[in-house]
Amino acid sequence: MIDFTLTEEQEMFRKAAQEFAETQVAPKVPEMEETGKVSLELVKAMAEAEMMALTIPEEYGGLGLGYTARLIALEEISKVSVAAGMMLQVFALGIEPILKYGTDAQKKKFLPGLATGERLASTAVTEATGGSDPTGIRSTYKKDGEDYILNGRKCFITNAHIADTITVLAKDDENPKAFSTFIMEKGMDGFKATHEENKVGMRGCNTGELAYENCRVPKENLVGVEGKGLGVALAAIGDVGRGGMVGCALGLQAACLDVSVKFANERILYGKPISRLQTIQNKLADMKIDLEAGRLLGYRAASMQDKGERSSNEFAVAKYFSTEAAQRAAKMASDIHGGYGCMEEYAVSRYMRDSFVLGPSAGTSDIMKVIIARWTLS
């Protein structure tokens, strides 16, 4: 039998996510969209829900709720704002390589503090030559007796200036094609984050660039093993980043359908709502089907990933859809909003503008394609 619905727990949960992004979110966004920086005070709202130890087992001090608990959360919270959705769902980016493949002494140092939200995490990967492509970064390491010392800059990483637990990727000075991933930490010399990005959308979810010049890492700080790094780094971005945008574009077309039917029974036109129109009729349709299919594929891949079975191809599937339909969705509720849709003091603008960052996040529509036509071929 294949069971659609979820746990009493996790219809619990949920409400607990909506009422939380509802009371702590909500409130924050005007300043996030005004300022475009982070709201330090609701990330010390998510560290005081735990929504930071979803993932974490208990023995670590998480909640140990896993993946599907962890899709509720940011779905419930990206409909009120997909920048803390973001940015929530790249702490648990950063989370995953030391939950996965991190020794017992790794795990015991950082992740009570992940968990708790004393320590903030993110991941970085992306370079100017290697995004999509991550053999083409061009950061390196090279041992110096037990330590390593790390050289490079790293672009577009989401909680750059916040984070100060960061898994990064690094490829051998001398062997270009062994990988391997390291725990950056806040405070070491040589490592700080620069130049902050100004993005179109997500406003108050930060994204900036880091730089590391000589910058000495212990090797209790390696991640997994030394050369092994690359399938490190992209697993977590394969099942838990991508996943993180499914949760993201789930919260965004559902927000943009609930202010589409509002708007629409209320706007008279032809001395009737304009939801009496069929043509409207069909884009919040379009819209409700582009949703439904959307939980169903990011619920099961979730799904299949608190079972402990390989669930990236199916994220690959997700996520594609997702942030595709989240797109359509904006779109389709500006075109509801008629000339509204243009004013900023409308959310349908923010969720244009947030809808464009969802697609390259944690891996481009087109890559995707090219993951899914690779496991169909296999």
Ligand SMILES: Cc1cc2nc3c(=O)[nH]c(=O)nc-3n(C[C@H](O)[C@H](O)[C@H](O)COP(=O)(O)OP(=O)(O)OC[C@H]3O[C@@H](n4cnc5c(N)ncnc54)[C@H](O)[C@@H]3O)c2cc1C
Second form
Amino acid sequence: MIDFTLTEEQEMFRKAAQEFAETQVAPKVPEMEETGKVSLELVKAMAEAEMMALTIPEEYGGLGLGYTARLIALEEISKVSVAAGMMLQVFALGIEPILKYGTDAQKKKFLPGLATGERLASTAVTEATGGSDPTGIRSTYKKDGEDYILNGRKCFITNAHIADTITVLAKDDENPKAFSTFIMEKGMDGFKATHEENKVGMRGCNTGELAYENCRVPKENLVGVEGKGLGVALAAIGDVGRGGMVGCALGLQAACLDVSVKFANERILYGKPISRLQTIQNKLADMKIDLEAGRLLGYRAASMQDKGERSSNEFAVAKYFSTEAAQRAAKMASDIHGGYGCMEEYAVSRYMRDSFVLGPSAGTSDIMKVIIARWTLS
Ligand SMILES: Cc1cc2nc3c(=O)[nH]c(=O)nc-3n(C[C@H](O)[C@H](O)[C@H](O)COP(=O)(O)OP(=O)(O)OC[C@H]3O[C@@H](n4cnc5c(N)ncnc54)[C@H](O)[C@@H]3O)c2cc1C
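Given the form predicted on its own, state the structure of the form predicted in complex with the ligand.
Then the entire complex follows, led off by the chain already shown.
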């Protein structure tokens, strides 16, 4: 027997996350949209609500609720603001390499602060020369006594300007086939956040560049085995990065459906609500089918992740499906709204912009298909 129901505890958690989204996130959305800047008050509220602590075990000050709970939180928060969901998703992505590959000392040093939000995490892999192909990165490290010296630049990094604990991938300057992951901390000499992007969507979620010039990183900050860092970074992106994007996409799909149902019931044409028109009903049904299917794919993968099973292939399917479906949903929602769908006062115009930003993050749809095809052929 397969049980598709959430536990009572998970249902209660969904209600709490929904309330958090409606009371703490929703009021911040207009300012985030207008300025494109992170709301630090929102980050503080997330910390107080222990949203950063979900995946961190209790022994390190976390809640130890796991990845299904994380997916629930991301779905509920992204229903209100995909930007807020994205910010939260990358906090957990940055924490994951320490959780999975960190030493006891690293866990004790970093996790308690990350659980309370005193520290904020991110992960930095992408560079101008390597996004889909991380082996194309040019950041380097070299050994210097007990330390490493890092040089390079990262781009498109979520939380770049607010995070202070960032897992960074670099390659050995003498062996371009060897990669290592390091925990870099803001305040290290030569390490700084530079350019801030101005995105079309997910406004209020910070994306930017990081630069490190002759930055000295102690050996205690190496994550996992030297030379095996590509596996560390990709494992976190495969399960937690993709899983997080599924949460963001499911929230956006649900939001598109909610506003469409409301509008279709209220908009009167030919003397009756447009929800009576077959064409409108077809769009609503398509959105509902996509949302149901996306949830089944996403929650199946998260429940595998909670059992400690490898879930990166299942998340590749879920990420491909739900982010593409979110784009379809935003287009259909906009169509249902007619001319109103093009107006800033209506949330659908934001949904449309946000939906396009979902695609590349944590791997493009093309890359998801590469992974899924490899899985299929294996
Ligand atoms: C909002 C946002 C947040 C992000 N946050 C982070 C972050 O926190 N940390 C981080 O490290 N990165 C982050 N990224 C970067 C993201 O992971 C990359 O943008 C993504 O991996 C694609 O890389 P690229 O932009 O260099 O595109 P490219 O890799 O240059 O791709 C260009 C095109 O080629 C296609 N392509 C590439 N390879 C193949 C292939 N093998 N087969 C078929 N088609 C292919 C792609 O699908 C795409 O259409 C973020 C990006 C965005 C937009």
